[in-house]
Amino acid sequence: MQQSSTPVIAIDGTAASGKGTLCRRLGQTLGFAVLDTGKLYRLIGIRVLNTGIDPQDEDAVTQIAQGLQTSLSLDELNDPQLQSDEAGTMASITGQYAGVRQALLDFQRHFAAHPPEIAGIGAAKGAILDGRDIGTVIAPDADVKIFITADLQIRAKRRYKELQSQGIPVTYDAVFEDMKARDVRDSSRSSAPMLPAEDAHQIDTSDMTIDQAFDKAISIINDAL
C-alpha cells in the first residue's frame, strides 16, 4: 500500500482485549474515521447463517464475500445483531479463507487512504482501522500501530458479563472453550494470521482500566505523529 498522507492509525488484537472501546474513543478524541474490520467479517458470518450456506464450503463464503464489494453500506455495520457471539465465531470460521480476506482488503485500504465524513462533525482528521491483521497485510505502512492483548481468563470474563448483561443465556466454560478456539485460528490461520507487527506498540490491558489503557495508546500516538 502506498503512503497515504492522511494518517492511519492500526490496532491489532484479541477478541474482548478492549480494543474495540479504544479505538472508539481515540476516534472521538483525535477526530478520526474509525473502522472496525471485524464486522465485516461478522457480516459475511451472519449472512452465511441467514442463507442456509455451510460455513466450511470456502468458495460460496467467498462468492458472499465478493458480494459486498458493490453492496456494503458502512450502515449495515451498525446492525446489533453482529454484536452477537454467534456472529463472532462465525466470523472467526469463515475469516480463514483467503478469497474472504482479499475480498475485503480493497474496501479495508480504501477506508484507510479516504476515510469518510464523521456524522456531526465533517472531514476526518484521520482513519483508525481495528482488526486482526491490519498493520501486518491492510495498512503495513501505517503511521502508528498497536496491538492489544490480555489475559485469556480475563478476556473470557469481560465476554461472559457483557453477554449476560445483554440477557444472553450463556456459561463463563462456553465463553472460555469459544475464545481459546477463536483464538486458535485467529493466529493459525495460512492467510494474515493474528500477529502483532514487527513495529508495533503492544499494550496488554489485563490489569487496566479503560482510561490507563486510553492513556497509554494516546501517549503512544502523539509520540508518532
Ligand code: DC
Second form
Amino acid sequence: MQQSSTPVIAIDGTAASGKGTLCRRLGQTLGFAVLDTGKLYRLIGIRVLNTGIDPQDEDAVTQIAQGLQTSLSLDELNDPQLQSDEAGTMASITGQYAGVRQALLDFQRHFAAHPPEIAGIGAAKGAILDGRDIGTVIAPDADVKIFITADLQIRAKRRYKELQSQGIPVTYDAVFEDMKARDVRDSSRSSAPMLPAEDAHQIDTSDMTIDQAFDKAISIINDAL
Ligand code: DC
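Provide the structure of the form predicted in complex with this ligand, given the form predicted on its own shown above.
Let's see the whole complex now, leading with the same chain.
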C-alpha cells in the first residue's frame, strides 16, 4: 500500500487489450489524472525515426532519451504523430534499452506523486499510470494494480478494425504478426519487461465489452481504496 496521501493506480497490460480506453474512463469517473506512459516511449521512437538514427544503436538512442529527459512536458504527449503504429513499433524497439527506461523514470514517478490539475475540473484526486512496468518498477507501492490482457487474435482483430475505420490500408495478417512480435519484445526484454506484478489483479477482456471491463476494474478499485 502506498503511504502517500495521493492514491496511485497502476494499470499494465498488452497492446490493444483495451487498457487505454479503460484508463481514460476510470480517470473521468474517479477524477484522477491519467498518464499514458506509452506516449513517452512513442515520443522517443518518433525522435529516433525523425533523426534517422539506427534504432539498434543503443548508445545513440539512449542519448536521445537523455536529451529529452530534461525538457519533457505533458503537452508534447498530445502530438498526433505518436498515435501511429510505426511510433508504437519504434517505441517497443527503443524501450528495450535500460538507459531509455531510466531516462523516463523520474517523469513517471513525479506524475504519480504529484498528479497535475485536470483541465476544467481542478485538483486531481489521484493518479492512474497506464503502461507495461508500472506495478513492477515505476510504482511498486501503488494502491491498486491491475494487469489487463486479451487473446492475441482478438486484440489483432480489434486493432485491424480500428485501422480500417481510420482508412489506413493494412491486412489482418500484418497486424497480427506485428502485435505478436511486439508482445514477445515487450515481455522478453531484460530491462523492466511487461509482466503482471505479484499483487496485480488480472482482467482478461477477450470476452468482455468495454462496459464489463470498466465495471470489473471499478469494483477492484473500490474494494482497495
Ligand atoms: O501502450 P503503447 O501501445 O502506446 O506502447 C507502445 C510501446 O511502448 C509498447 O509496445 C512498449 C513500450 N512501452 C514500454 O516499454 N513501457 C511502457 N510503460 C509503455 C510502453
